[in-house]
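The data below hold one chain only, encoded as C-alpha cells and taken in the form predicted alone.
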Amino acid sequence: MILTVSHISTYSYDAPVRGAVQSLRMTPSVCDGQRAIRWSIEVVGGTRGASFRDGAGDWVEGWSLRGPVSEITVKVTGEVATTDMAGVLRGHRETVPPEAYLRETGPTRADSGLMTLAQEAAAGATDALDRAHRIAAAINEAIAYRPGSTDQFGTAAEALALGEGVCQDHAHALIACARFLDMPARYVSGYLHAGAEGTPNEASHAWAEVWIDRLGWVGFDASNATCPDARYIRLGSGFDAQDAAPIRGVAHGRVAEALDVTVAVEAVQQ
C-alpha cells in the first residue's frame, strides 16, 4: 500500500511561554516493511536542532522555539510505501539488547489480575510465538475498546480492572503480561489506516512488539486482534507510552496547556 499521513498537534497556553524545547520521534522507522517516499516535520516558527538515531533504531529530532508564544504547532506530512511483513520487524538496525525490555515500568507493572490472565492465556501454548498470540487474544477479550474510557496516565492494571480502554492500554497490558512470562516486550507508536473504502483514519495508533527467538521482534495489535500489516506505519518504540511518545518537550513558563491533535491516514494505492 501507499499511505499518506497528515498529523497536526497544536499546544495552546493560557499565557505566553518564554520558549520551548521539543524532542520529536516522528519519522518512519527504517525497516523492510516500509519506505518513506516523502516526509516532512515542522515546528511552526521553530528551529531544528541536532538529530540522531538512538539505540532502539529510532530517528530523533530536536527543535527549539523562542517566545513569547501562546501556541506551538507541530506539522507532519508524508507518504509511505508499506508491505505486509506479518508483524515481523526485519531490517531494523538497533543496538539495545532485547533483554533490556524486560524492565518493568509503572504503566506496565503486572498486578495479580494481569499475572493470572498471562498464565491462563499461555497455558497449552506450543511455543513463544503461540504464547504471544494467545496473550494478545486474551487481552482483546478482557479489555473492550472504548475511546475516552481511560487517559494517558492510566496503567495496564487499571484498564484490566475497568474492563475497557484504548490502544495504549492494550499495548501496556500485553507488555506487562509478556514481561511477567520473561518475554521481552516494548511499546510501539505509529499510524494505522483503518478507514473503509479509502477514507482517512483519524487517529494515531500504538501496539506492542514481543521478542521471539529466531524471529526477532514481532508486532501484536491487541486492539484489533491482528499483527501489523501494510495498513501500519511504525515510528518508534520504548518501554511504555511515555518513553515512546512521538512528541516530548518542555515549555518555559507557569501556564496551563491544552492539546489539539488532528491525524488523517489515507490509502492512495493498494
Given for the second form:
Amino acid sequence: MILTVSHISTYSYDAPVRGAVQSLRMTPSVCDGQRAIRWSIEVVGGTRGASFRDGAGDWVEGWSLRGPVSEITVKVTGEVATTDMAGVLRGHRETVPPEAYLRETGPTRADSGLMTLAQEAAAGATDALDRAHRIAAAINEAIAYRPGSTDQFGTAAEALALGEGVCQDHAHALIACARFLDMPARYVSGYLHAGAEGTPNEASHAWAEVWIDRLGWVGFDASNATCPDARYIRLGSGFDAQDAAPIRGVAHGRVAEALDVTVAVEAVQQ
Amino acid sequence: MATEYFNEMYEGGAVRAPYARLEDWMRSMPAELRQMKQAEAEDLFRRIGITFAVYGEGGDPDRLIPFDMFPRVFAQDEWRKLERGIKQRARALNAFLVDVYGRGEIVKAGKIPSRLVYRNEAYEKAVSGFVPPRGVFSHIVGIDIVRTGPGDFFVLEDNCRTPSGVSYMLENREIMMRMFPALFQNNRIEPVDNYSDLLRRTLASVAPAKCDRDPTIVILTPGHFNSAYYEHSFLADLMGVELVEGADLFVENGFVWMRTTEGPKKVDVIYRRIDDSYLDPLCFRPDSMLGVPGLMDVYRSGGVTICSAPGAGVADDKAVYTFVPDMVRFYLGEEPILNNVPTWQCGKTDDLKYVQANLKDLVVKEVHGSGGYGMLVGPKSTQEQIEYFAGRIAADPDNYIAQPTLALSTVPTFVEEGVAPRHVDLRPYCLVGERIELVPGGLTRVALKDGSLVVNSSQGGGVKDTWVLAE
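Following the display of the form predicted alone, present the structure of the form predicted in complex with its partner chain.
Every component of the complex follows; first up is the chain already shown.
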C-alpha cells in the first residue's frame, strides 16, 4: 500500500513567545513493513538542530525557533510504501533491551481492575502471543472507543473505570496489563489510514507493542482489535504516551497555548 | 567497648607511626588554647561562607558543618594501596556503564541479574547505544570507604553521579594550614590543592568530538537554594569557569549556548550538579524548570558533553553495588584490591529471612536512599523502631539492603572533655577522563556523638582534614 501523510500541528499563544525548542520524533521507523518514499519535516520559521537515531531506533530531530511569534506550525508531509507484517516489527535496529520496558509509569500503572482484567484475559492462553491477543481483545471490550471521553493526562486505570477512552487509553491499558504479567510492552505512536469502512480510529494514532520471545516486538491495536497492517505507519516508541510523543516542546513565555491538529492519511490509487 | 574498635592513632599503648608527631602537638594544646583555636576555625569557615544546609531538618539553613581540628593521617604505603583500589574500582564502574548501555556483555554472561540493571530506575533508556567521549560516564567517582583494622578497608558505597563534599576536603586543608603552619613544617604532607586543576583538565579532556578549540566548561547548578550551592560556586571559582543555571543556557543549531554580555557563547562541557530527571524537560520530567530544553538532543548527537553522563546512576545503586567486585574481575581481569562490605539483598528470599531475623545487629538502607535518611542502625535502635522498619521492608523488600554493623575505626577527636576517639569514614574523589587521577586525601567524616556510627553531616557528623604523609 502507498500512503500519503499530511500532518499539520499549529500551536497558538495568547501573547507572543520569545522562542521555542522542540524535539521531534516524526520520521517513519526503518523496518521491513514500511519504506518512506519522500518525507519532510518543517517547523515554519525554525532552525533544524541536532538529529540522531536513538537507542530505541527512532529518528529524533531537534528544532529551535526565535520569537517573538504567536504561532508555531509543525508541518509533516510524505509518502510511505507499506506491507502487512501482521504486526511483527522486523528489520528494526535498536539497542534498548526489552526488559527495560517492564518499568511501570504513572499512566501505565496496573490497578486492581487492570490486574483482574489481565489475569482473566490471560487464563487459558496457550502461549505469550495468544495471551497478548486475548488481553487486547478484552481491553477493546472493556473500554469503548469514544473521542473526547478522556484527556491526554488520563491513566489506563481511569479509562478502565470509566469504561471509555481513546487510542491512548487503549494502548496504556494494554501496556499496563502486559507488564503486570511480566511481558515487556511499549507505547507506539504513528498514523493510521482509516479507509472508507468507518472503523473507529484516529488518523494520528497510537497502539502498543508487546515483546514475544522468538517473534520480537509485535504490535497490538486494542482500539481496532487488530494488529497493525499495511494501513499503519510507525513513528516511534516509549514507556507511555508522553515518552513516545512525536512532538515535545517548550515555548518561552508565560502564555496560554492552544493546539490545532489536522492529519490526513490517504491511500494512493494504484 | 572502645577496645573493639581499631584506633588509628593508638595500637595497644603505643602511638602508630603516622601519628607520631601529632602526639606532642595535641599535648601542647591546653583546653583554653584549644577552645580559642576552635573558635578561630569556626570564624574562618563562617567568613568563607562554607555552610551546609540540611534537608528536612528545619533550623538554621546556614548552619556550619562542625570541623574537628584533629587530622586523620595515612602513611604513604597505606595510601598507595587505597589509591590502587580506588582507581581500579573507578575503571570497572565506567566499563560497566559503557557495557550496560551497549552490548550488555556482563548481563549476558550471567554475572549480574538483568533485572537489577534494566529495570533499575536509574537506567536511562534515552542513552542506550551512546558512548560518551573517551567512554567515560562517571567523571568524578566518590567512593565511601571505612576501615576496621590496620590493613582492612571496605567500600561502603560508590557515588557515580555528583558526589559532593570535595569543597570540604579543600577548605579543611586551607584552614588547618592557616591555623597551624608549624604542623605543616614538621610533617611532610602531600598537597590536595591541585584538585581543581585536575578537575578542569579532566573535564576538558572529555570535550565532544565537534569541539575543535579550547573547550568552554560550565558548572550547571540548580541554584542557591540547593544545599551544595556553596560547593558549586567554589569549584567554578577555583577552575575559572562560569557557574550557570538552566535559564542561562539555551539550545540552537545543534549546540548549547550560554548567554553572556558579549552575546551567546558555545558551551562544550557541562559539569552538572542537577539530577538526570531535571536535565531536559523534552527528554525527562516535562515540568522541570532547572534544566535546558533540548539539551539531550545536543548531547546524543555529540554537540556537548555532560558530566557525569546521564544514566551513570545505574552503577551506584546499592543493589548493583554488591556486584562491583565481579565487575572488576569481568572487565579488568584483576582481583579487587578493595573489598565490599558483605551485603544482604532483601529482594532475595533467603537474604530477606536472614535480615528479618537479625535486624537488631544490622544496618539497613534503602536502595535509592542517600544522606543517611531512611536507614536503620539495628544496635542503636529501639524495639519500636526495629518493628517499624521490619514492616517497611516486608512491604517492599526489593528496596532494601542490609549490612553488618561495621566496627568503624576511630581517630582522636576534640570533644568537650578533651580528646576522645570518634568513628570516621573516608570519601576520596577519583577523577576519570583521559587519565585517572586521585589527589592524596579526601573527605574524612566523623561521627561526633560518643559511640555513634553515623557520619553523615545531616545526622550530626563533622569533618576532619585528611593527611597523606609524603615520606
